[in-house]
Every structure is written in C-alpha cells, then in structure tokens.
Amino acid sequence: MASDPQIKNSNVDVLIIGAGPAGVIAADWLARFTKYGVKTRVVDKRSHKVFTGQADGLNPRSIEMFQSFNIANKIVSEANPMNEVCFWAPNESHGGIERGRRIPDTIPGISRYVQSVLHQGRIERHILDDMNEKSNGTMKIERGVLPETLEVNEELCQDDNAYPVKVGIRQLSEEESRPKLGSKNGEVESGLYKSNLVKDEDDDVEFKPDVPVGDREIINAKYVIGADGAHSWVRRQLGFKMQGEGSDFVWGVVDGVPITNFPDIRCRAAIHSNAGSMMIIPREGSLVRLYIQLNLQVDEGGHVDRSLITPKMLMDQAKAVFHPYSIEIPDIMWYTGYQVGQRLTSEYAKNDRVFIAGDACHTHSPKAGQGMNASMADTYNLCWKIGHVLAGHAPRSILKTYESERRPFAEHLIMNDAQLAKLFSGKPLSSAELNELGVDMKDFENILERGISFFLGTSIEYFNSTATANGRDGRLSSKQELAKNIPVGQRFPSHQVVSQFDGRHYHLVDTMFADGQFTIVLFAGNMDKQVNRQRLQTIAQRLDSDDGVVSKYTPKDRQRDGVIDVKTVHCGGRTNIEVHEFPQPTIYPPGTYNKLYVDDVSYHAGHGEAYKNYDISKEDGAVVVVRPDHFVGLVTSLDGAGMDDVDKYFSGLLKTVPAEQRNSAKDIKVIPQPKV
C-alpha cells in the first residue's frame, strides 16, 4: 500500500467492518474494555441501519445473551414470543390442508426465555444504545463508509504493541451508500439487493465510479474483525473460500399483516401442501412473515431470475398452499427471495489478527431461525478474548479458541440445516406413497422437534478448547460428577438464588452481568454446619494469598474483581449465619453486597432449589469457573486440589501478574466482627 501524505492515517486496536448483528455485539463488548484504554472503530457501508426486512428470529440463548448485557428486558418487551409449533400437511380427500400435532416452541424448563421475534433494526438500536452508554459516549457507528484495501503485515504480527493490518477507507456520499433495490412493485420494499440471489460480484455494484469520491484514510489496527455478511468484502481480500453447496431449492419471503381465516396465523406453522410448502413466523404487532416455496428453476449457473419474484408471484403461491383457507396482505411491507444453500468458510483467522464472523463465516437457510443468533454468538465469543488480550489479561494464543469453538457450532449448525431445508422443501408423501421419493410428514415432525434443542442455542458445546477443562487432548479434567447439571463447555445454566444481604431472589447468571470477568462461583454446602464453614475459611485465605488467582492475575490498577469475580452459594438457612460470618476480603469484600448468596426460600418467589438443580451436594459443594461469555469452564471440588484445578486453568488462559504489581487482598481494610 503506497504511501500518501495527503491521506490520513490513524492507529486503532480494533477496526469492526459491518455493523450488522455480528459487528454490532462485537462493538457492545468491546465498548466495556474501553475502561481499560481500548479504543474501537466501527464502519459500515450502508448509510442507515436497518428500517425493513431482514432477520427477525431470536433463540434463548441470544436473550440470554442480551440478559448479560442487561438489555434483555427492554427487547423481550417489544418482541413476540412463540410459544407453539403447529405442523399441517395434506388432508388425502379433500386435497387442501390440515392440522396434525402441535408442540411447544421452546422446551420447557430449557431457558427463563422462550423464543421470540423482533425486528433486527430494533434489536440492533438496543445494542448501540447500549454500546454508547458503557464506552461513555466514545463509540459509534461511522456509516457510509467503504473498505478499499486490506494489507497484513505478518513480520509484525507477534509483536503485541504493533498495528500490523492497514485498512484502506473511503467516505461515501448518500447515494453510494444506499443499496439499489433489485425492483419496486408500487410502494412495496424489496429485499432482493440483500439476499442471496446476488452474486458476489455483484455486490459493489451500486458503487458507481461516476460518484463523486470522499475523503480517504488509512487505519492501522491491531485487529480487524469483518463482520460484513454473507458476501463479505473482508472475506475476499483474506482469500478465504466458502466451502459448502446450493440447491434448487427457492424460497419467498413476504412481511404484513394478514386477513386470513386460517386458525394458527399467530403460531409458528410448519406447512406441507400439494402446492408446496411454508413457513409461518408471527411478528411483533400484527406482522406475520412468511416463507413460501418457490416453484422456480435454477439455470445452470445456479441462479434465479430475480425479475420473476413479485408480491403478486409470492401470494399467488400462498394462496395456493393455505387451501381450503384463504389469506391477503393488503399493504405487504417488505419482501425478497432466496436461494437455500449450506456454506462454510475455509478460515475463520489470519494470523489471529483478522477474523471473520457471522454470514461471512457461515450462510444457511433462513427457516431454522439462526442466521442472526449465530451471527452475534460468532462475536459474543471472539470479543471478550479481543478485549482481554488487549487489556494486558491474557496471552493472544486465546484468539486461538475462536475458531476451535466456533467452526464446530457452524459445522453442526450447517448440517442440521441442509437436513431441514430437505425436509421442508420436499414433497409431503400421502400415506400410499411413502417408499417414494418425498418427506414422510411423522419423520419430518420428529427431525424438527429433536432438532429444537440445538436451534434454540442452549446445548451449544465448547469441547475443543483450551478453555475448556473436559480432560481431552491432554487439558484439565473436570470433576463433572460434583455437578452433574452444569456441563462443562456448555452455557451456565441459571437457577434462583437468595442474597445473603436482603432476601431478594435472583438468577444466579444475573449476578455476573457481562463486564469482561470469569466468575469463580464457590458452592458452600451447608453453612449451618461449622465444618464446612471451617473449609470456606480455608479456601479464603488461599484466594486472600499473593499467591491466589484473583491476585495472580490481576493488576494493582484493575478492581480486585475486574478480572476474576468470586461468588459464593450456600445451602444453609439464611437467618442462621450473619453476614460478617463470612471470611473478608476476597469472599465478603466490605461494602460489596453482590457476592453472597444462598440456595433458600424467598419471600416472593418460593423455593429456587438450585442444589438440586444443579445436582450438587449440600455437603460436598463445588467450584465452578464461569467464563466472561457465561459459558463453564472447570468443574471441581471444593478443597486444596479444587484450587489447584482452579489455578491450572487460570494459568493457560491469563498472564501471570509479576508480584510487586499484584492487587493484593491486603490492600483492602477488612471490617473487624462485632463483639457480641
């Protein structure tokens, strides 16, 4: 890249490229390391976010994802929950449809939250409020801007202060930086222009060289993350591939609000018809999508005729499929097609300093609902090991995890996918026909329902991972057996708790609100029995030592629990121990009432049982290592060989703080015990 010394150059530690739902989550993490001096950019090429269209499904896990960042009540406030799957297929003598089984959308008991449907511009104005609020106002999204070129420096790629990738920007004016719709029917909005039916050449089209050219810039990075979508810019100039294969499978999508007389309108349908298939999403309000099977064909190059996809060519369609029922959309908001099709990237990293996430890592089917959820999960995941490495905490061989986390998800999801998009889009088998080529309408049902568990995001496992301790290829082992229901790598599963404190019930996940700290969650036992507060004792004062993690790992300039929190659950009677019972400072740090709680009954939510829950011993305990992202990191028992565990684990993932710059325990004044 040559240089020009009338174009400006800037130094950032992270450059995101998109502002989607990846690039979005991936700023709001980053925004709590700015504490810690990280400065983050964000561009994104569009000049507005976005107003139609678009994703709209949300998993549990996502919600639970928001809950960390405390803004999961005002999204679950606007959302739709579903709460119901309805699957109709072919009544065999009259021809037109029918309601089979119904099952619940979410499995009980799995999450607090069910799964629900918002529009992405919405869900994505809640993460940069939130985004503007924890970096004080510093972070924001620079729109209208494009990425031109893209170098990395591998000479300086191991050295931690260096800014070894230069990004080349261009301002855009207005109209280059608005997308050209690929039509307009009357007032209707197409989403063509973001649907996989344009090629990737295509892409940059709208990016006229007749436009007048804005200002330039070259920024120099420590990390960039392209979080740019499925025809990702960032992508191309890595020379990443994506690997996978399309099909002649072609779907609709159509968002309003219907007039119709069919009875699960407001329910996730699953539709199989002689007229081809669909899928039914109720939206927040009165706003329903649907997806509709296309019956176009694909020409050999593998793609459609975009020109053929008009609001009057997909309800023509749906009317067809809804028979006997009948259906309008008189204002239909928003629509586009695509093409169902299982991609994967060859490489998620280049030198752990440029990283890929989201639809530029992954494409799928819509219909499953993981687009966006996988997107932010990809980032959710990536920058918190960003912002450690960049904060001093940890050594870069972390980013490693990215990948090793995440592709396994993106295989799996993928696999499950194609599967899916199969079924749904095959031809429903009348009860004479099921040794034909076609969909058996039972097994289709069973496929989907066992399928449900993965697709809501809460049985995502991290097994190939140094930060996680589950024994293989040589790392840690957990003690599983001490809590049997908290998996390790899995997400930590969040069950009532009562504070030490005041008697108010909690969530114990919504005590370690996502600020960038592992949490080392101490399960007591019974403190009404002396022995096993005897043991705490003894596990304070090696947690309160120089030589304990949360010293070892944190600086003298960080909060003692900034970079390892300590939470304490017992399971004795909360009236029958007093607060300044427990050991200070690391456990009770005075003037901090968010670390002790118990496993009790609540004046006003009964019983949490989050022993039994969890399966744990009310005398044995346990330590559990909660990660930042509130996935499990190390099962293991409540002694000097726990501890061992603990620090073992701490010492693959963390740097060693030099002595003399510890945050040492006995820089805090412990509160003397009242004699009484």
The other form holds:
Protein chains: 2
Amino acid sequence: MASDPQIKNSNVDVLIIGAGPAGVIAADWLARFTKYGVKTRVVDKRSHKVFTGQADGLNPRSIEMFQSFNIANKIVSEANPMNEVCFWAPNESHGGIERGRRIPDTIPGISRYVQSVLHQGRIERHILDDMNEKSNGTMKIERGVLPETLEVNEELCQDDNAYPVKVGIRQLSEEESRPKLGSKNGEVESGLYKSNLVKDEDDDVEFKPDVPVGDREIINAKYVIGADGAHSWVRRQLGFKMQGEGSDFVWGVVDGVPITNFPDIRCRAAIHSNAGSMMIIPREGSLVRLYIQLNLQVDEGGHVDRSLITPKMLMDQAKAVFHPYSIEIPDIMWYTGYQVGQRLTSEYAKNDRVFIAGDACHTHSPKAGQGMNASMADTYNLCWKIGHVLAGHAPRSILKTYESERRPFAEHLIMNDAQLAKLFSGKPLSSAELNELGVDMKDFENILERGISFFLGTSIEYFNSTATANGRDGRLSSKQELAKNIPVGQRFPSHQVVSQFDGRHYHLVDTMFADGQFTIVLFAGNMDKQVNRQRLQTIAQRLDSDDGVVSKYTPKDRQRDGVIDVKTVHCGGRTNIEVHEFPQPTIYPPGTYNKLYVDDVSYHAGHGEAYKNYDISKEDGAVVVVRPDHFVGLVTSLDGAGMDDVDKYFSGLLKTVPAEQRNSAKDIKVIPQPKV
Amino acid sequence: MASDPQIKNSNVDVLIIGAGPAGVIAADWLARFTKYGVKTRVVDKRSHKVFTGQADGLNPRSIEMFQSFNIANKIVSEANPMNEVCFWAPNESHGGIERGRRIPDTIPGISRYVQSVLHQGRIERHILDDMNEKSNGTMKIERGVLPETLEVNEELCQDDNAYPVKVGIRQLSEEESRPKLGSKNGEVESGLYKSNLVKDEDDDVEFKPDVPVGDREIINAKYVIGADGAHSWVRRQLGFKMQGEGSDFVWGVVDGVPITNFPDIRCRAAIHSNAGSMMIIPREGSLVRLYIQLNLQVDEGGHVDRSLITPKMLMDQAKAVFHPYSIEIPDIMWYTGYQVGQRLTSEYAKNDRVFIAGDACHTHSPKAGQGMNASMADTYNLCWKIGHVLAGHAPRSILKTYESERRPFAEHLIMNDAQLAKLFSGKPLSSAELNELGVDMKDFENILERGISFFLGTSIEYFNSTATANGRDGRLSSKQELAKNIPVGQRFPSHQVVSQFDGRHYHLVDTMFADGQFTIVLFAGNMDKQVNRQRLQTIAQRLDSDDGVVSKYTPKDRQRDGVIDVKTVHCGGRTNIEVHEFPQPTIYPPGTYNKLYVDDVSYHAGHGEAYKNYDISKEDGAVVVVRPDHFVGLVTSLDGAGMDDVDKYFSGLLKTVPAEQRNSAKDIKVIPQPKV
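Moving on from the form predicted alone, kindly provide the form predicted in complex with a further copy of the same chain as a structure.
To see the whole picture, the full complex is given below, headed by that same chain.
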C-alpha cells in the first residue's frame, strides 16, 4: 500500500488514535511541546462528539491535573461538586428504604478540589480549547478518520530520527462516520450502541465502509498512542489480550430531571433495597443520573440481550427501589446499560513506540466514576515523557516508566472496583439474614469509605524508577524524613505560600503550571538568620554554575527555566528581607516575579503554614524535585550532598547538553544592587 | 429630517450611546430584560476598541457586581490583585526615597474580592460576551456610529407607550471612525488624543466627517442613555453643565515592563520624592503602570501643551523620583497625560427619558482607580429600573431614584478625590519643614487609608427612597436592629451558607445571580424548634396567598420567581429536618434546589456563621429584601407586621397585577409527602 503512488504519505512525530478523555489529554500535553517543534496529529473515527450521557465523574486528582494545565477553574465552575454520600437500606418494619449514615464524598482536607460531575463533552471542549491555544492553533482533531493498518518496523525502533510506525488511515464520508447501530429508542437517546454490552466485532461493524474507497493516507509516525476505547482497534492490531473476567451483574443508567420527594436526590445516594440496588449521581443543573441494578440473565457468550433494556423498564425498576418515595422523570435524556467486569491488557506498549491508554488498557464498572479519571491519568503520565524525548531532552529509556507506573495503578483499580461492584450488586439482608451471599451494610459502607480514598486519586503512588527516587535500591534514595508530607512517588501536595514581591497568596502548585518543565523547589529555611542566607548563596552558586543541573540539561535555544525551573520558598519574615538580597539570577531573576515565595501570613487568606503542613524543618529546609506531571521525583537535603542527589536524579533522566551549547547563567544580565 | 423619506426610521426601547464601561454594563443589564421583550441598541462612534492603556482599576464592589452577573471568576482569573500599598518618602540623609509603612490595599474581610487591575478591553470583552449570551445573541455593539441630533418631545414623556426621544445617527466610514488626532509618538502608542487634556471641541473635530453624507437613521427611543465619556455629546445636547474646577496638577502615565531593583515594583507604591510624586500600579503579567507628577505649566485656557509630554520626558522624571533605585522600561507600551480636576454635571436626567452616566456625569483623577468603577456603578443602578419599567413591572417614578442615589455618591467621590489629589501632588517635606503648602507624610497616609475605605466601593449607601427603606420619614422604616450587619441602603454583604439539599457551601449572593428579580431572604431561625417551623408555615401561607407579594406583582407569563424570588436560610441542624418538611411551594419548590439553605457547618469550608456575621438572632430571625442590584431595600421582622412592611415596600415600587392575571401559587403542582 505504501508503494501506491495514489496514496498520500506523511510523517508525524506522534499520532494519537481516539479523541476521548485519554486522547485529548495526550493531545493537550503534546501541544505544549509544539514550541520545541514536536508535531502531533489526533484522529477519531466518529464524525461528531456525543453530547448526551457518557462518563463524567471527576475525582479531585483529575481536577488537580486540570489545574496543572490551568483549566481547572473553567471546569469547576460548570461542574456539580458531589458533597455527601448517603447510605440507604431497607427498613425492617415497612420494607421500604431508609437513610443510614451520611459521609462527605471527598475526604476533607485531602485536596482543594472535591469529587465533581460534568458532562464529558464539556470537559473535552475545555481541554481541546487549551490544546488549540498551546499549539498556537496548529492542532485540531481530525474526525471521521478510520485507521485501517498498523505496522511497526522493529529495526528502526532504536533510531531516534526514524519513523518506525506506519498507520494507514482512511477519511470516512459523513455518512460512514455516523454510528449505525442506532442511538435512539423512540424519542430517547440511547447509549447502548457504544456500551460494553457491544462486542468488539459489532463495534467494527458500526464503521464498516458503505463505499468501496475513500481518501487514504499512510502516516509514518515516531510514536502512536492508541486511546481508542474499550474496543481498541490499536490493541487488537498489536495482539494484546484483555485479561480478567466479566460478572453476571447488569446495570442500567438513566439521565434526566426527576420530580421526587426523595430527600437525597442531590446527594450521591447508595441505595440497597429489597427490590435491588441503585446509585444516584447528582449532575450539573437539576440533572440526575440513576445507576440501576437489573435482573437480567447473561447469555452463554457473556452478553445480555440489549433490546430488553428500555427506558420504561429502567424507570419501573427505579420506582420499586425508591419505595416509599416517589420518582418520575418526565423527559429521560439518555439511557444505557452495561455489564460489570474488570479486565486489564496483557501489555501497554510495543517497542516503546506504540502505546495504548485508557479504556484500551483497563475496563471496570462506571459507578465509582473512575473511567475518565483513570484514562486521563494514563496519558497525563505518558505524554510529557514522549514530549521530552522528541524535544531531545530525555533518552527513550524514560518511556519504560509508563507501564511500570501505570500498570500497578490499574491492577489496584481493578481490584478495588471488583470488590465494590460485588458489594454493590449483592442483595441487602436484614441483620438476621447475613450469609455469604449477602452484604452487611456496615461492611459495604466501610469498604466504600476505604475505596473512596483510593478513588479520589490523590494517594496514587508510582514505584521507584529513573523518574521516581523512592526506592531502596541504593542508586538514589530520597531523604523522605526532611519532608514527611511530600511522599516521593505521589503527587506534590499543595499548600498556600505568599509572593515575596507583592504579598499575594498562592497555592504553591499554581506557581508551576505544567508546561513540560521539572521544578526544583528549594525550601530554603528561615532567611532571618544569616547562616541560612549564606546556605542559599552556596546552593545558588552551584545552580548557576556551568555544571549545575539547570545549565547542564538546558540547551541555548530553550528558556533557562524551560527544562528545569527553580522556585524558592523561604520561611523568614517576608518584610525582613528585600528581594534584591536574594542571589541572582536563579533565585532572584530580575523582571521575573514567579520564583520567590515565603511561608508567611497573608493579608486575606491567613497563614498557609506550608513548612508545618509539609513537615519541613524551618532550620534544615529541604529540596524537592517535582516532575512535569506534578509527581514528586526526589526529596533531599539543602546542602552539597543534596545537590549531588539532584545531579544524580537528572543524570538518569535527561540528556546532558554539550558544554558549549548550554544555556548558561553567565549570559543573563543581572541588575546592580541599589546603592542604599 | 424625520420627514425625509430617504432616511430610515426605527423604534427601540433603549438606545445606549457609548460602549465604554458605563455603556456595556447598561447593555448587559438590559440584555437580561430581552426575555420580557425589551429591545436595546448600543452605538459607539469609534470603529475599534482601544487595546492599550485605558483605565483598569477594579475595586471589590465592581467585582461583586460582576459576580452578580456571574462573570467575576473569568475577570478575576485574568486580573492582577493589588495586595499591598507601600509608602515611600525621602530619606533625610541621602535624599533618595525609602520605604515607610506597608498596608493591605483592600481592608481584610470587607469583601471576598480585592482591588485588582485588568485592561479595560478584557473587562469589556467579558461583559459583552455575557450581553450576547443573555440577549440570546440579539444584541451587539454598532460601531462607527455617530449621533448627530437629539430631540425630546416633552408632551409624549408621560405616555408609557410613546417614543419621546428622537436621535439622528450616521454610520461613519471606516476612515472616518478612526481617531484623527494621532495615537502614535514614533513607535509608542499614545493616549494623549483622548485624555482630558483634549478640549470638547477637539474631541468633536476628531470625528468630523470627511465625506458629506453617510447612512443616516432616525431612532425613536423610549429611553436614551448617554454613556459617552467626559466629552459627552449627549450631555452637551441636553445643555447640562460640568461644575467644579480643574487644578494645576499635571500627571503623566506610562505602561510597560520595567527592569528595576526597586523592591516594591509589584505593589501599589505611593512615592513622595524630592523630585516629585509617583504612584506604581502593578498590572497583569509583568506589566506596570507609572503615574508620574509632572512639572508643567497650565496655560490660561486651562490646558497644557500636550506636545511637551513625551515618553523620554516621562521616563527621565521617573528615574529622578526612583533614586537611589534604577528603572528602565525597554519597551514603553503606551503613555498619556492628564490634568487633575473634579467636576460634576448639573443634572443627570431630562424628563427621566434621557440619562447620562459615567464620565459624562463626573470626572476626577484616575489615580484612585475610580473612573471605571464609578461609571459602571451608575448604569448598574439605572438599568434594572429601566428594565422593570419597560417590562411593565414598575412605574416610571422608580427612575427618579437614579439621580437621588447616584448624585450623592458622585459628590462624595469628588470630595475624596480632590483631597487625595491635592495630597498626592503636594511636595513632600521633611518633618522640620512642614508648612501649609507641604504635606505631612502621616496625614497623607491616614487620609489615603480613609480614602481607600471609600474607594473600595463596599460602603456606598443610598438614601431613603421608594427603593430603599432606610429613612426616618415614617412611610416605611426598616427594623435595622434585627440584622445590624445588613445595612439598608448598602450592598447586601455575603456570607457562606450550606444547601439544605446536598450540604454544598455557597456564598449567599451566589445563589441569587442578578437576572432582574428582587429577592426576599427569610432568615427563618432555628428549625429544630417546632414553634419556628410553625412560624415559617404561617409566613409561607401568606407568601403563597393570592394577595401575597409574589402573586400580586408577578404576571402569569413570568416565572413565579422572575419578579420576586424567595430564599430561606434557617439555622437549625441541617440533618435534623428533611426537605419535604418545609412548606410547598414557595419555601420548598419541588424540582428546584436553589431556595433552601442553612447556616450550618460545611464539609470542606468550615462554618459560615451567617447569622452571627449578619447579627441576626437565631430565635427572632429576620426578613431582608434585596434589590436586583444586590442593594438592601428593607430589613424587617419575620411576622405579620414584617409581612405588612414587605407589602408596603413593594407597593411603592411595583405595579399591581390585576387579580385574574396573577401567577398564582395555586397553579403549581406540589408533590405528595412520602408515606414514611
């Protein structure tokens, strides 16, 4: 096919297949590398975005991720935060449901964001707007594009300049790229045609060309990301297998604005009733989603008869569960069904050139709201690595950490989900009737409560690797004791600090929006003491030297803070020191106001107590290396040994720039001290 | 001219002349009345928005106003908050400047917003986007449109259906609508051509037609708003005089990114030096604005020779002031000059049919950052009144309150500004040299500090009128003692409450975005007590009766909460009462979740202590009527006498709907109580 002169042939650095949550986050990350010449294309076989239904639970970690892209506020302002989980169970006397415990949906204090719900289409819209802006308008989603062939030339895989992956694509006609399985049931929008009740083969049929030939193109890519969903075509081309099992549990989903006297209709209500289980998810506006357990038989092939699932059948079941409360949904906006099942791909990557991500790697039940979160976190982990490799900053070996970091997470997720799904689908029993098939409400609530902590996404820990110095293998060990509450391998927690320049309060992570750079945070200690000022001078000299990490890994044609940024957070009195008393240029870069902060009281938002919250000594201080994805790479000491650790950390991760090509501190014009 | 068959003739409810800050707020308010059939047009003589320079200080009250339009977050996220004011004065030994006190720029606790700076063009953009959305895309700014004639037919002024104001307009060519006085000085953008150093006549010359005839139109309007700036053409047509005086003080303004070792370059620094005065305003990004006192003579006609003001001259002066610190602005983005002067129009309105607003009414120095704030607050006050008159809800008499509320404010503003300007332009003296020409630094700081409180905009109080029951005239007196911290006539202060439905925390004003409606807030007291539940039942019955204020002033074709909305904030335990225990439909309207709140602890944001902060007794409660512009109209008691006061308040303000046309509570379907 490649030799057919009729067929267009093109090169691209990264080809992303699929523009769902995993695909758009990949695209938005890589858009940030456009400035280093990285070229990315995104194709999706569907001609239109789907506007109803769809996964839409956002955990706090996902919103933190949006924050790192500086788009969290837009999304939060449209989303519905879920505040409270209410547990309901049968009342032993009247048999209808009654409320048990109430707990907060997000553990207070764990993040500045809470579990929230917003339609996937809106979330993707904000991410794509950001992609457009960050790529200077050069990136867009190519819709109605079907991938047809995929080949990896293994011989080329070791060559940084080669394009070892060949993908044949075809532009579909408008007609072809519209789903064929039908998305309507009468007047009601149905999501059944793309649920997991559909088999892979059926999904392929959906896009079977009606016309013999369309516009074909061969794309030669350095890297390919298959973010093409649970029925992933890329995964099947690579021959990766989904492993795990489905279950007999079948659930239905209904979206609409209910009229009800059920008092917790705006809470996440987990209902066990004698008629079955249900979960209520309050959505934006007055919209509510009901997850309804169904009494449906699964056939031998493991799939239910989809035609049995109708809006009326779902509402009849919901009404039975709600007794003694009433519920009507005058206009059902969307409905679907799914089978609970937990499966994981056998491999994540081929030759570290083709990667799969998101639902293509792992499937689980939607009720814990993890689908979108887990998918986005996959490519959020992968794509800054690909970006740095393509920009020439990092060796390809860094890409190995994608699977080593994301697979253990997926295994953990699937285990938690299976446990939760089983509990959720079990029949409630009165305290007198507990048996091995039944579920004790207390168990259920406890496990759900523990599960919530995992599902919030803020405690995810990546294992020791070149990117994460939390191992005990002797290569490089963090001095975790210097900052006990900044766990290496977990996301950098954020606390409030104050700008040295204007006294404005900031969340520390808001000073380091994700743009590809690593950040070295110098917790410089108490500047009121001369000895600590002297220590910072010594560190600054090393960072500003030609062999310091900033110079060593930053080529001349990059901004000096483009690869490794240095922030300083001291804890003296803000007004006890003038900015020009800090060393230039790295610690106090004239004309730049986002490098120097203090852990001091603010005028309008109290004291962030960052040192205390991070558990950092005000005398010893600490050095923290934060990765581009805001995960903690290293915690070490504010001295020569610590600086050696920082050298060692980056030497395993980045490519040394030849001495004469370095972006040197010597080239930066510093400002003379005022003659005060 | 009206009889010329060539000339287009059209009718419109409101014609807004001028699309600066006052004009766009007027437009955004009236856009909210599009749903009641109100038609508004906005014309501006300039063909383009100006993108550099311009006033840009936002006080907390203006941001609260944006919050009421639900656009504050967008603006705040782009703006630079000013955190700190630093005072600098000559050091007696070296003669250069040294820092004195530091104070917060916004008094902590006074508002949830702080003084901020953002370019006027961005602010207007967000307001116009909102106008577009709220008018369903029907409103846009007509640019390059010059008003040429204005006539008021006084005989028609008493007729609600008449169009008594005739405005002749002409569409300018692209060429004509570009300013002629030149906006460049070499490569540097200059704002001199539109500063107050330009005389009215020169401003007219600017738009003198080059071609004899353009496209003319006669617009017959019910109301006209002249928001056309300091040189207001509308004001001059009406023959209103600007009264007050200019001063000898001439100041220059420079915008750019400075390279400096001056430590407070990101603070609002008020500098008195031996070389003259200066004020630093830190702007968005790394941009800074310098206000520089100039040593220029004012000629007899009261105007300086503008050609003397050049970028070099301004920077030379700035450098002299800054000594011993250095400053360079490699690229000056914009500069201008102005003369300090405080003037006020003789009248605000003609026949309550033509109004002037903003700079057309009052001019003062820009340094206190009041220009945009005062202008926007004018039309924010005026246009909900015009909207309700045109929608048929209110009699025209309500329009009288525009001048009665806004003139005293303007007088107060001008007095404060004159005092501040004089202080600011005075020469600093060493403590040994104080005399009547000089300024004591302590005086200066104290007056500035007091001035700040006024300039924040949150303490503005409107006097007693039909819209504001804070008089002692016996017609209707508020029971201010029931809610001491909700001063009648001032803006409704906001505290955190919690939704009864989902436990989510809200600022109370975030539950009542400005859409034209009045809001009755029932502080219903402690629901844990049966007697308080019973009291609320009684109030609800009265509010739901056919003679209650909601029915009485709301026609059938309006939403029941479209004219008067009722919110309830109780202070029992949230989990001690179920939502369906509140009376339907006004207090607990099924399917609506934004009416019922509680002053209780939240999961993630502590306890708002609203009752305590408002100083409302948890037993007695209170009733507060909030106007559409979030000013407090009435505070009264939660009983029959209080409800009588509420009746009386609205009877002076709104038009009674005939009984058979009322939107009655009886027509609302309520939900049966659950059989628990």
